[in-house]
Structure formats: C-alpha cells, structure tokens
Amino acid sequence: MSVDLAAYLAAERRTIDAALDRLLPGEEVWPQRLHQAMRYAVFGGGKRLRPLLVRACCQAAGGDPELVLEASCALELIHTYSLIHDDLPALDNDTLRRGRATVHVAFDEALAILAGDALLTEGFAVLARYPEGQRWAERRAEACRLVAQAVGSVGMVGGQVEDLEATGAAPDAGRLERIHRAKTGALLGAATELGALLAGADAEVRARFARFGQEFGLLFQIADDILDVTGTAAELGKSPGKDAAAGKLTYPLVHGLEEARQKREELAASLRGAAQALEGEGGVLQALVDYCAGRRG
C-alpha cells in the first residue's frame, strides 16, 4: 500500500514546525528585529523536504525519526540561511519567496545578510547539541563534519560561486550538472545520509542513500528549471523567467525543455528502484520522488 503522501507532508510539517518553533528564539528576544527577520524566513512556506528527508531515511534505515527531529531541522535553518543569501541583490537579486516579500525587502539588505549568517550559525549549534546524550556524541560529530561538508567551499557555496560565474557563459552540460549536483544536491544528500548516520548504519548504507539524496537533488533541479520555463508565479512561490532573464544556466537552455523533460523522467525511474531498494515498495522516498518528477511543466 502506498504512502498518502499529502498527509504525510502535512503531518510532517506541523511536527517540524513545531520543532522550529522551539529551538528559535522569540521575536521579543533581543535582538528582536534580527529574531524577527529570522522567524520570517523559517515560517514562509517552506515545503521541509530536508528535514523530513531526514527523518524518512533514519526511518528507512531502522531508526527512530522522533529521535532526530532536532537535528533534522539543522538542515533546515542552514538551507532557510541559504535561501536568504541568494536572493539578495548581489547574488540573484530576488524580490519574491514563497510568494512573499524576500527578506531584504521585508526588512533590509543588511539584518538579510546578518539573519542568515545567524540561521548558519544556530542550525550548527542544534546539530552539535541533538540528540542529546553522550552516547550520541560521536554521532552529532560525525553529523557536523558531514553537513559543513556539504555546504562549504566544494558543496553548496562552491556551487553557488560557480552559478554566478557561469551566468551569460555559453551553454555546458557538464558545467550545469555540476553546478547543481553542489548547489542543491549536496546538502539534499547530507540530509539523506544524515538520516541513516543517525541511524547507525555503516558505511556502505550511509553511502548508498547519500547517493539517491544527490541524485533526488538533480531531479529536483531539473523540474524546478523546466517549472521556471513554463510555470507562473503562484505556482512557483517565486518570479518565474528568472534565470532565463539573468543568462543563467538552466537545463531547458543547454538541453533544450522536450530534452530536459526527457531527464527528468528517465531519472525519476532510476530513484524509484533506490527508493524501492532503501526502503521497501511504496514508501515516503519512492512518494517524493513521484511528486517531484509530477510537477508538471
């Protein structure tokens, strides 16, 4: 039987939420205007696909989710300190995020800069701290090297630097597959293989769902480039024709859209036998992945 998958997310969203809710700090804590542009970032509308990422696949691997519910939503204050960043004038320039306001124009270029510098810097220190208990100390280690791994110099901001570099430059595939398997797959994958790690699987099992986070993270790639081509604004949450406006990189520019449609699919078969092999037939993974290759466009 497979997983209600709208359910599922629903659910998963108000633990998560709740959880964010108490491991931020409040608006009326100083400094307020900075706990306030942090909070506006977390609650925007933000699916939690990293944290409950998280959590699916400590499941998968035969942990127990509610265990990990706090570092699972590390992941996503760092991805929310991300989100930030790059829409900022200097980056991507960005008015719109979840159909609101982005947070430089909610607020102001600086607290922007400054909220999620702290976003960083807070989803570290829950990470370090969860679970609680020595005897997840070597784990919440572990769990640190590999997140900053992923969203250091040669994962997510590597990939980032390149994106930027790459805008206006002629159309390459292999540039563009690289550009996003560290801008979104890396932290996607460390989300995955975090899961299992907290689990207590070895090697080769962490391994194996690092793999299908960052090949997941392609897919989700390619079907939010292909979305930016044909979608609109509601049903993006954010300005669509961007990237095509700014000379970026995209799959529909290098592939062509029937092309890049083409992967997408061809992809989403090839997660759908991970997803089966990591977890059995019908389960949350092989669900995500049949929702991200159904957003249609």
Contents of the next structure:
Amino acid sequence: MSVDLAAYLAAERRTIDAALDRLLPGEEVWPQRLHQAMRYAVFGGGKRLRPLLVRACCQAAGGDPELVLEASCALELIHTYSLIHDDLPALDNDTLRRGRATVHVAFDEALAILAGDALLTEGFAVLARYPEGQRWAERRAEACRLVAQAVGSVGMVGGQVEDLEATGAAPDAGRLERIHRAKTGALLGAATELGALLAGADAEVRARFARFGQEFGLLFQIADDILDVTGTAAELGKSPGKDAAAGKLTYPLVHGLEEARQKREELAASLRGAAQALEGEGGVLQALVDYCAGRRG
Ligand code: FPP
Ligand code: MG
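Form predicted alone already given; the form predicted together with ligand FPP follows:
Following is the full complex, with the preceding chain placed first.
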C-alpha cells in the first residue's frame, strides 16, 4: 500500500480534534452541563471519517485541505448529533457507544436531546462561517444547502425513520438499500461532495465525488452489518448480534452471509476504480476503501 493508512488516520485525527476543540465552547462556558455533554460526545473516540473525507476529497479535487479544516469539522458535529439521538431510548435505546456510556446514560435524556440539537445547530453555524472571507461566501451558502439536504427529511433523518419503520418487517432488499443510502450514505456523500465544492470543482466533478461518498457509505454499512454477525465485542466496541436481536433489516438477514460478502467485494472493487479515477493511483481514498472492505468477517 502506498499510503501508510494508520499514520495518516492518526495525523488527521490529531489535526481534526484540535480544530474541534477550538470550535466548541469550553466546559466552563455557560451552560456548563450542556457543553460538557457536547464535548463528552464529540471527544468520545470517533474515527473522524467524515472530516477526513472532506479534506482528502478537497485535495483530490485540487484544493487546500487546510482551508476546509473548520468546515470539515461541521460534519463531525452533525454526525455526533445523529449518534446521540440514535442511541436515545425512543430510537435504538443503546447504553454503550465506542465502549463508553451513551450521552443519555452519562448525563440524562433531556440533556442528550438538547446536546444533539445544539451540535446540529452549531454544525451549520460553522458551515456558514468557514472558510472565512467574502471570496468564499457563495461556496459557504452552497455548502449549507448541500449538507442540509443530505441530513434532512429525504436524507439521514428520512433513512432513520424508515429504519425504525422497517424494524421487525419482512426482508426487503430494495428497502434495505434505501435505508442505508439515506441513513449513512447521504452524509458520507455530502462529505466527499463538500470537499470538491470547497475546492472549486464544477457540477460534474462534484457529482462524481458525491457518488463516491454515497457508495462508500453503502460499503461501510454492508461491512458493518457483516461484522455485527461475525465480529467480537472487542472488535466492535459494542455487543455483536445487536442488529438481529433488534429485528433490524441487515445485509446478512436479507441476502445471507455469503451473498452479503460477495456484494461487499463487488462494491469495493468498483470503489477502488472510482477512487483511482478521482485521486490517481495509490491514494488515500483507495486505502480507505481497502480498510473498510477488509475489516474481518
Ligand atoms: C457509525 O459511524 C455511524 C454510522 C454509520 C451512521 C449511522 C446512521 C445513523 C445512526 C443515523 C442517525 C440519524 C438520526 C437522525 C438520529 P462511524 O463508524 O464513523 O462512527 P465513529 O464516529 O464512532 O467512528
Ligand atoms: Mg444505533
């Protein structure tokens, strides 16, 4: 592999974490418990996949990843809101995330709802503000629009609603793909497109980056579904078999484990080709596809 992915991921994580720390109010700022809960969730051990995709795609599209650092963090704030709300008793009712108590357990349910609300709002404030300067004003406005569409009622929130509705329902391949594309693929597609948009790419190039992110989200989710069946608690940071126990539609449930693995390989192969076309041979996007597809199981 021409990219040392582990070193790259660690360096990105340091850079992104430092920027998130600058962007979020301190725990001593009123209202303290809210800011504690927001920081507890944001600094809970996430991989920073969405921000690093924004930065990698910005670079691949000819832009400067430093210029988009803050905007890339907006997606991590929005992602974190979605995880807090996903874990709530009314949704997945999870007590553990990334090996730690979920926000509504560590704090309380009302504060978890409000911390999610504040992170979502703050995410858009960051997108509206960065990159700073009048010359980027049009791109900032377009960034707000594209991210809002991705996480709104026909994107992430819609996918979450159908996920809840489909829980316990009969296996349905089309429905499953629609859920994953909306719930996970939409925000990842927004990340890759945002990088290209902020690099100044035209509509056609932006669409290619968006498609890459959406398909990457699908691969991510198929791999995650497989791991839920085959992985250990240590590998997952959560208890395995949760999806099946909750009656969720998953790839192994709908297609069987072997066919799910085959779909994962096919999608990974096509994404490797797409990554190469977007960034050249042996780049970060290709390494991320390998990493995602190669997760054991
Ligand atoms: C894991 O990401 C999370 C996902 C793949 C997203 C799943 C989508 C939802 C939970 C939608 C929730 C939406 C609402 C509106 C409640 P990751 O492996 O990148 O997590 P990390 O940040 O822990 O690394
Ligand atoms: Mg969940």
